[in-house]
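For reference, the chain that follows is the form predicted on its own, supplied as structure tokens.
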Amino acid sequence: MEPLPDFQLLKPRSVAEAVTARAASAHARFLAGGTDLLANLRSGLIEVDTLIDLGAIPELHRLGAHADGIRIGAGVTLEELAAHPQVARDYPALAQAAAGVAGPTHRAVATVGGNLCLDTRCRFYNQSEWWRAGNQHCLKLAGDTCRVALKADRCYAAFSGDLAPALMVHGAIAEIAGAQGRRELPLGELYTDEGRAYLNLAPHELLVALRLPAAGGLRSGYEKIRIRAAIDFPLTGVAVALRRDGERVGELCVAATGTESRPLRFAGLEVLQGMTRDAALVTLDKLIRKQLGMMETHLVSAGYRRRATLVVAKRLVQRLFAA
């Protein structure tokens, strides 16, 4: 592991100060828990001259109910999120996703915003410098070819954050601050389908918080597949939110992570409303198969990850239907 490069450390006291500091340097980065950023710095994957420590900004650390649901500051730790009683009661998929990230020491410092803005990665990018140089680098760093898809003009590095699908099935809204003020957008719109530029954020913009509407009777759950039972990023992670209408589907939302360059909320599930559980599972299988576009970004095959995504999604629907 290489030593950290030299950098300037700033500690703003407000969101406005942080945004101003970020806009002042092309090579500045926001620093929250640092569990991913600092490792990437040591590996030479990113270049910085300034780190902006967000730990002293009170707004980013607030977590609590608002008039129509709950608001989660981007600086809330995963440990806090998983243990919060309202999150566990009303948004169980989110609590399960937070509790399953890495190990307990990581969750004690890793933040909601850090997990949502997690850098995309693939087996050609997330390696040592000598390994990347030996493979002529990749489109995401210092190269001109995507090593996952050699004839592609885009980067296929995969997004692996656990929280995004759990938030998306609950209809999360992202609050973003920038030099021109604040804006809001559905969380799914925060992401693009391009591994090099996977966030719809200007360089100076900061994710401030997430707002979730009242759960309104939705049952939810999150489950993932990874090589080891702890530490590893998901090969695939699936969140499901279900509302039953007697013995039929009233509402069903399914989202996945680790499958594409962005977290994916599957479209067209409105057709499942009114179906019995078994009929809905058959149609859900077809809808998910059509929308998955997995590439060979991980050590295991895309075919395995595709099958695992289908199995986990259907298993969660069955579990929530029986709950």
Second form
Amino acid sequence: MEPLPDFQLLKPRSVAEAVTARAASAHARFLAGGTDLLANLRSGLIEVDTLIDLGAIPELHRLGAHADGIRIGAGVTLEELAAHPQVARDYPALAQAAAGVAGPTHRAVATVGGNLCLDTRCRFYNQSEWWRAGNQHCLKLAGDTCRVALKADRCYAAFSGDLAPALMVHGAIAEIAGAQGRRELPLGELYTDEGRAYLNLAPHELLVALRLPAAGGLRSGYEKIRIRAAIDFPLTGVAVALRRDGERVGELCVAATGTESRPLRFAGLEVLQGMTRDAALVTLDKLIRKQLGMMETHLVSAGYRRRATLVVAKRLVQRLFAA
Amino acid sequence: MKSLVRLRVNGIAREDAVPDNLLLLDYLRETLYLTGTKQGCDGGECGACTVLVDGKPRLSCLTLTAAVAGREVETIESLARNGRLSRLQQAFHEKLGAQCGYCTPGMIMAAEGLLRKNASPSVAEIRAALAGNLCRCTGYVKIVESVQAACAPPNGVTRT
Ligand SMILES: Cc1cc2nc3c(=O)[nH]c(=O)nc-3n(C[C@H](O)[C@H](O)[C@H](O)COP(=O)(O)OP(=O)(O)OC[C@H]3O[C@@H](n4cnc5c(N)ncnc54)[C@H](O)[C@@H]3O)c2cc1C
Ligand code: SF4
Ligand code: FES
Ligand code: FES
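Compare with the form predicted on its own: the form predicted together with its partner chain:
Once more the chain from above appears, this time first in line as the rest of the complex follows.
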């Protein structure tokens, strides 16, 4: 690891101040818990001249009931989120995803916003400067070829945050502040399928909060596969939300992370409505197979991660049916 | 850029002009010469650099010094009093919780953080609290036993 590059540290007290500071320099970055950003800075992956510490902005730290649902500030820590009674009761997939990010010392400072804006990951990118130079770099940074797909003109680095799929199956809305004011969009639309520019955010825009509607009878769960159960990023992570209609599917949402450059909410699941559990599992398997576009971005093969995604998704559906 | 940072380290009030990009790990080791805190992976992966900030475990290699202004930092050097090891350190010594010793300062500070909020943790709670602290030597069994020994009541009955 390299020493940190030289930068100035700003500590704005409001969202407006943070956005203005970010707009003032092309090489400014927001700093939340720092568990992704500081490590990436030390590996020489990101150029900065200004870090904007979000820790002193009270609005970002609020977490609580909102309308019929809940509102989660982007600065809430994963430890707080996992332990929050309303989250654990109504949005179990989210509590489980938060409790499974990194290790306990990370979760005490790592935030919701940082997890959702986490840089995409690839075995050719998350390496030391020497390693990358020895490999003549790649498209995502300083190179002209993608090492995963040699003819590609895009980057396939995988989005690997655990929270996004859990929030997406519960219908989360993202609140965003920028130099031109505030806007909101369904969380899934925050992402693009391009590993370099993976966020639909202008450089000055800040994620302020997430809003979830009332759970209203949805049961949910999250499960991830990783190399070391104690600490690692997901090789694949799946969130499922199910509303049962007796012995049949009332509503089923499934989303995954670690699979492509954005968290993916599987489309076309409306056809499962009214099916028995076993019929739904067969159709779900086909739907997921068609939509998964995993590439060799991990040391663990795409084939394995693909099979694991299917197994975990179906296991979760069975578990939620039995619950 | 430098700024004046006031904080307490091991009970002593300090005021230092520190560069904005100075990591807490480097401030402790290079400015205060508190070299008990170790640099292992140096990227948030191993836990060797764990210290306590306001009583809670924190990775000093992923923490800017300026970000802990006004806070209380405790390192492994703070545990022994008048040359006597703390109960937790003594337990690591007696139960062979340390082999090469490189992970030990971080391991002990993470365990210290746990014991301050939960005086008699179960084995599962100990393992969960130390999940981010890697050890290449012990296989962890002796480490968990050391933490159990440190909080065992005098009659020797431990929770499992
Ligand atoms: C050993 C290790 C294991 C890990 N394992 C996992 C894992 O299993 N699962 C997982 O999901 N992550 C994992 N991580 C990554 C990271 O710890 C988490 O994703 C964490 O939630 C990031 O949050 P943070 O607050 O620390 O983000 P930071 O590092 O502060 O920021 C991350 C990025 O988000 C941007 N950002 C932060 N807040 C905002 C905001 N409000 N608006 C706009 N942009 C913002 C920052 O500018 C930066 O680009 C791991 C990291 C390490 C070191
Ligand atoms: S997917 Fe290709 S361009 Fe993207 S980080 Fe990996 S090797 Fe580089
Ligand atoms: S040196 Fe900080 S976690 Fe490894
Ligand atoms: S005792 Fe050697 S790394 Fe833990």
